[in-house]
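Just one chain follows, in the form predicted alone, and it is written as structure tokens.
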Amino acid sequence: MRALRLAAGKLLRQISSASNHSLVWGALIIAALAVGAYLVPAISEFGAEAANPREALQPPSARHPFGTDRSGFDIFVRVFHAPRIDLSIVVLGVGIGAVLGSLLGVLAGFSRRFMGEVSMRLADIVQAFPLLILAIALVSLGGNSLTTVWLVLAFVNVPVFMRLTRSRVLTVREQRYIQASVALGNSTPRLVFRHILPNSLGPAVVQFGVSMGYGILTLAGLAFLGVGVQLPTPEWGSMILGGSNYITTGQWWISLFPGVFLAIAVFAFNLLSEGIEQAREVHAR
């Protein structure tokens, strides 16, 4: 916990010193989202989930700013509650994923070359497979349930940061005050989680954004094909698949709106990892 600590905290000493129109941007918008995926449906006299058949395709209007589906949803309401699910989701799939790919990381980069080169050649095997085939396979045997997608999230997740935090962990290990170190007679413990763990997660903290734009599209994609999130759970993916149908009818609304959020949240997590490199860049020089 103490390295972790000090990670943190040098990372946002860091992001701190050196602020950036991608990092500010990217954090006001996925902000604006978390806001309004409780702020609208509080105010609004619609439910997320209460469905009026008699109002049912509704194109936009004052009554309905986005119109409604095929059941009567009011999407307005659904398309700002869906960050709920999303987010908290993603969040907690890549957070772990994260967590454990950089601790493993760390060891396979200070282990003997055996043990990296083993976990290694396990995370290529994982990396081999195309991560959405891969995302429904691990859902369809774990069970369609928001915990299996969220481990499953986790899991694709891992071989990412391993690999990334053992390329970092093995030049940060040749440094010359990590050999002062060795001399003094630190242990190994305190050199790995006092020196070398806090020095090499730079990398990982860039790349959780990014994993983060991909969870939410990984999620979207898994919806939109039926699995994970099922109706009438708001959520994005699953709410372009509601208006796929019958975007040749004329009902393009359905589907627009949702998917021009899901676009929005993407975008403002490569923003938002974006500037975080930014940061460390102008940190280094």
Given for the second form:
Amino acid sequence: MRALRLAAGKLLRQISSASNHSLVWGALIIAALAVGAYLVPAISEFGAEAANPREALQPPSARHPFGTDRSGFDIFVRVFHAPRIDLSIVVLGVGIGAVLGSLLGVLAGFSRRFMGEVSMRLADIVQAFPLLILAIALVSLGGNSLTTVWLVLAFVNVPVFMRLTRSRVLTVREQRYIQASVALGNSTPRLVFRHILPNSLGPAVVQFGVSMGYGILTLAGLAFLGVGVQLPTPEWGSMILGGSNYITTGQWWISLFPGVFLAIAVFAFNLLSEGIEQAREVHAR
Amino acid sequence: MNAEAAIMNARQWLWLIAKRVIFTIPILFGVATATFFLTRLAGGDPAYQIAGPFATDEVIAAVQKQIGTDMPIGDQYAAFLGDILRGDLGTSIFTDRPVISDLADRLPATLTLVILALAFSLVFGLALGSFAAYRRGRAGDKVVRVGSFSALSVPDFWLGLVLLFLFFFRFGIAPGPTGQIALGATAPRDITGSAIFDAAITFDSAAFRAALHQLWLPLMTMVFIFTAPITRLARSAVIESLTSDSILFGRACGLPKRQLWAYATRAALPPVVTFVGILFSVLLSSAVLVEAVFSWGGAAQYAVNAIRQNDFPAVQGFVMAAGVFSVAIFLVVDILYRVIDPRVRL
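Having gone through the form predicted alone, I am curious about the other one (the form predicted in complex with its partner chain); can you provide its structure?
Below: every chain and molecule of the assembly, starting with the one above.
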């Protein structure tokens, strides 16, 4: 815990020492999406899962700013409601994957012996499979539920973070301050968790934003294929799927708006990631 | 180069390639093992899925006997490996044909999309990236940088739908989502399963035009998505090589700026080629979605249908095939890397 607090403190100092537009905007957009997910449904007169067949397939209007879909769902309220599912599942899945992966990466980098090699080869093999295909297969075979989705997101992200952290550990462990702390007689756990871990998390923190963005795209892609989140749950990918049959007959609004919000969310996480990277570079100079 | 040296060189190359291929065998074994245990771990006994939710115990037992899941897991694994060595990926429950021939029929359609998308994205990405590097900090660079960064966030399947709406519904210059060859259009003689390729090798110009007409929209979708990461990587690689000592030396020698730029772009190729290896598996993932949007009828769509129909052997076969393809691409990339950068020892 102390190690994490140290790492977080270091990161915060790095961030606040720079005027960093990417970081600020990325964080602001994500915060806006999260607040909107609770604010907009609360003040809207339409429910996110309230069907109204008499107002089905209506184009955008003052009453329905983003139109309605086949069942008469108000797309505006659903698009804002969606981060409750999209962001929370992806934060949970990628977060667990990142924590587990980074810890394994520290161990693999520190031990360097048999276990290190074996775990890296296992990571190689898991990463040989195209991510979305692996995710589809695992989610559909493991039961089409949200629990499986976040478990799979965690599973596919473990090798990513493990690899990044391990390669950083390999450089950090050769640094003079690590030698110094060995010479001072620190115990191995203290060496690993107090000195190596906080200094090895940088690349993983940068990767987290990228992985979040890709996780959101994966979740939505799965839902688009009918795997994972299903209608009528408000989720961007399944909403795009709901409109896909109407695109060739001209009802563009059903798929367009969820896709725009999906892209904005991914964009925000990419910005955040770039901002963190910039902050680290400024600090390193 | 004299003949003797050429033979030596060829021998070196053969040895090099053989060595890489041998290194690939344990990885392929790992891919097969992972396919078996991952699908089994996630899904449990496929007999329950095959038999359906209302099956009696006798039916399930019969199915288990038929597909061999009544054996201990070790025996099942051995049988699975043995089947793979004989080129047997099981029989699809839905099409009742061997999974391997189902995949062989449909993979060419997927690979057409993936390989053409990769080729075009590489050309555009390298051009845009080295242009941006050359104009670093100026307006052109900013446009490319902002554009490629934003394009990273665009969902491929959504872009496909938007393009369909614009070019099919609004402008009427693209076909609807009707697969590789539209109903009623002149189809080429089916040789490989890739319409455009078959039309090209049979010199069937009418069918070629028909196939091209179907191809350009899904291709454009994927090229738009994959040009972005290649552009970003190419830009930073070219900038790095523009500031290298060799370019500095060239500048000191008074080489024209354009020539220096060409050298820098050439020197930036190795990281881009390495990246292609990683990108390929992302392209396969993307093809799953793009095929679904355009009803492309390739292997990826086959796999999605297999999942909807609980066709366990087909899913397992496709996952396995995708893994093998990624490994094969890594092999090709490794060897290509040596061609591009002869300093590297494999």
